[in-house]
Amino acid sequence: MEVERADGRTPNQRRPVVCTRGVLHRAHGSASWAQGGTKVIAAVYGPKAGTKKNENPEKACIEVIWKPKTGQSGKPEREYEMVLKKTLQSICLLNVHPNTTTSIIIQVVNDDGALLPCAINAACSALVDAGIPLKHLAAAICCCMAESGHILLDPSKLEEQNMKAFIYLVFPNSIISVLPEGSLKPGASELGIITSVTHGVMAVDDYFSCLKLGRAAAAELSDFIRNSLKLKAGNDPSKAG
């Protein structure tokens, strides 16, 4: 039985999606990614002389600071920064600039459903905007899974909070980039993962499912960053439906 969603769209269909680079004069770097009814905005600063305490001095020191729309930042937020630094660490040359910290501000402008993803794909474009080295790009997305066992992609803030569980998946722009050397098998270059968060209880079947579901979404998304990251900052913002 097809699954009826409230704005019409099928199971594996996501919302368009609209990025701008450049939208913050005072940045090194930023990016708006709009997806659905959800926006980010994204800021880089950096990067600074010193690392932040209790990091290498060698490397690079990421820090992610997150501001919701209203309120106060609590515990959810807490686990977003830490989520998403740990994804971007995994995808910038550290030892390219070491003894220096970059910042990334997450600035909430509105939250209707997958917004980690949202933040971490404005994140990216934040970066390359500002001229972070990065090993390669990566694409975010979310999937969930309703009680009837149905997997939706994309899903808004109404469909997250009805579901059973969802999960949030990054995938690289480049999967051998992310596997150690030589252990790339044939028929293997659909394992590159960078990061993935499960709320919820789901079998493993209903997760690879997911993954399965969100890596196609996550090939689209990466070739709309790529031609998105080619317009320079202040064109018209590029758009995908």
Contents of the next structure:
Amino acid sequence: MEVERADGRTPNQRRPVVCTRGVLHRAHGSASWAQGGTKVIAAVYGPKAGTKKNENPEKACIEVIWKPKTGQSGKPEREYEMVLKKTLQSICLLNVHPNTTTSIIIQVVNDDGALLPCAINAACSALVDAGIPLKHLAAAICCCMAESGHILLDPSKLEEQNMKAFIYLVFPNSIISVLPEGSLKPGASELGIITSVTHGVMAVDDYFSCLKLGRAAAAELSDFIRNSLKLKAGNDPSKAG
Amino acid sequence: MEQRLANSLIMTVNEKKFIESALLSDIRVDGRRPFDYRNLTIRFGSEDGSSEVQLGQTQVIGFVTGQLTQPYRDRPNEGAFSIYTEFSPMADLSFEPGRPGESAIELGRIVDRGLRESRAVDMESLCVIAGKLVWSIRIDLHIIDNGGNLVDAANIAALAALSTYRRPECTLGGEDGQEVIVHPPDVREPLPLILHHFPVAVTFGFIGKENTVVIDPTHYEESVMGGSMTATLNTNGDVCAIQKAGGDGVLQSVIMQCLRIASVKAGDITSKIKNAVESYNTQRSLKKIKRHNPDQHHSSDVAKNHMERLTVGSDQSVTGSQFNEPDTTNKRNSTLKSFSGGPASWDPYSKGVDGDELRTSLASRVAPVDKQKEESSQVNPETKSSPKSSDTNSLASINKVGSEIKQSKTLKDAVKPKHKRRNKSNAK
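Having gone through the form predicted alone, I am curious about the other one (the form predicted in complex with the partner chain); can you provide its structure?
Full assembly next; the chain just shown is listed first.
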């Protein structure tokens, strides 16, 4: 029961990823993340002094600005900003720099499906590039379900439009432990879900199978992210300021 | 108030004096001479009409899109175009989101004047039905990195994006010959815009009391300079626009010298843009040939390379700010040797691949296999191996036909009601 995809991928195959760090010169941290045709550039400025009006001054504040490719920023952009803000708030260590604001700016360069996961991955890489303290990384992936019940990973724009439902999932990165096997408490290596955004209707069982697929995909993606973020040889001291 | 001051670039007196005194000996802080431009790199995105320009540390991306609208009343047989400039907050700490500031509006006006009033873009070819339907071109310029001299970089991004933009071909048809059918790009080849000439903007900065002139100022020089002038010229020697908004007074002779230098620089930049556009066009036509007509010889080589790379590594990660070609290829070679990415044992083709099937499946791929491109990796090793080729071909064509039907429906719906009303009133 094979499902044919337009670009010849199997249902469990994600598109190849190109991640570039240090793309911009003025920003404190920047990254560009391309997943197949979808490309997003993220820039981080921070920590800056002071928090926004209604934010808690005992913690750091995260501010997200989403710039679409063309046109004015509208309601969908506000929604993306909100989801991104909540996701990044849960991975940043907010108590390290209280009463500060860290701004993350996302610029969409091309949208070919799975835009929000691409942006989350780009923002996470940009935060690492800026040296903002994080609890763990975030690996984001998109799963979709066709009318026939097949589950596909990382759909392109055309596939997304023809699907019954699709989910954006964000997981923390997989744990590499130095402790010997078996000494970890059972359930400690379970990856909790950070974010899940669904569009469309799906049965509960289908949701759980998408979760299983997404978890496996995110674990593999987080290995890639961890390896790629280690590559940079020495930090550029002239960055901040 | 303090927040805003903290965000803007603060230069010490020492830094300012250093820039000025170095210029007295014709030396600039980044090692250039007073009339040297920084390195210009023009790249294009995957879609037609998207460009990415890097001028030293300044980066600008431009997008061109088009849609059918009604023409202006006083110009019934001319198309329209508009420029939207975004000073993205990622370019500089002092750029705030929301309403564009003065410099953003000034930049938009300079680029607009250079293109519109010099009639660089041919407007009459954008007309579909005189008085009723014309193409309206929209240019979006996003400044993503402020390294100084945003006007020149934005202008080049606009020109590059306009040169590679393709608008869909539309013909008149239907019963009364008044219905417009817009052909999607896979049915009929989209058409490029007609550009008569390339108006290139060249910016000069005037620093110090001795009226030292520098071309292409960096953002440090911009915060020190007393005035600036932007001259927009083309290779024919026409001056399309000059902008000198206030600032220090400058001698006439200096202005004339600047214009002479600007015409030389405009020639250089125009040839760079044209070279970049040409190489993009040849790549594009190669892609098209690969898609429709799989050359047996060519795709077998591609298949071999693909197979080799499949066993080495999966995704690619690059660090560094320079996008120069030799740097990235060097990095790619080094990452291949000490690879970071999926393990080499993850061979998606666990059963082995039939050469013919691989060839035809690669030929039917939507995304071309580029030399910079990456490989795909599989998540669950238990799923099957080689993709079926014949079915992907038919599926791809079904998708295309489906989108064609969808497209022609929606655009017709957008156009029709107006026509119907007009025809009724005309009939009366």
